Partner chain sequence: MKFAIQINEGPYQHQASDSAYLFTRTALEKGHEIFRVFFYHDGVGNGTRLTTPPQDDRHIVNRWAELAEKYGLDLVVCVAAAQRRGLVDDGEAERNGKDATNIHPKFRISGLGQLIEAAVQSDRLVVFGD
Amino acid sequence: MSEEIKNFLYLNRRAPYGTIYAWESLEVVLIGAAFDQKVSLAFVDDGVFQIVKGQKTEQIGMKNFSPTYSALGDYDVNQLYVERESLEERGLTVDDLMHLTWEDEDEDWAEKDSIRVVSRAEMAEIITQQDVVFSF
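For the sequence shown above, give one chain's structure in the form predicted on its own.
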């Protein structure tokens, strides 16, 4: 009998536009969450740009899909890890990121932050704790 897979981590390394990787990652995350998989996301390297607030895409002729990240909490995707060093290397802080939240039904629907900024060492540990890691 095979062991049941429990934890899926989607590791986002690429900028949001210019390739389809970021959009495909988001689509797969939403599909997995809709089927009750335990899903979390990690943003490292240029992947941190995927959740920067105020994205404007008119000049590049691509649809801005960043508002879709605000739906993650509705799918019980509430563990979003952002690597601190990746933010710093790109001149960003947590204040540059979208305010992504979820509602905790166990605490009378209290709104809680989904984003957790972690060090590179903590990110490595989070990755090792997963059953499956998808890299985009």
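Moving from the form predicted on its own to the form predicted in complex with the partner chain:
Left out here are the partners and the other molecules; the chain alone remains.
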């Protein structure tokens, strides 16, 4: 079958915990990382709440899956696009988000930011450049 590498985008538009979409979407990302595709994540609308720092879930009796986002860099998933307008509409700035990084093998394992804040217009371009968009 075809050996071409496709551009995969996971479009995250939902907040965590209220529904399971964010968590199960992350499970797809982790499994998908084993396939040789070019992977990006988009955080749009309430999806930006998924990567807010300081999540503590003990009192709701649910697993805190937010540390998993920090592990994405180890899976070579390091293109995380966060929409600026979605942040602003929700009273957030990039400082409210987890600091997600990856180590660049080609630059002596230099630590680099995985998150890139982009405008809505840029996000529209990012979406249209993909071969496959997963929505959950």
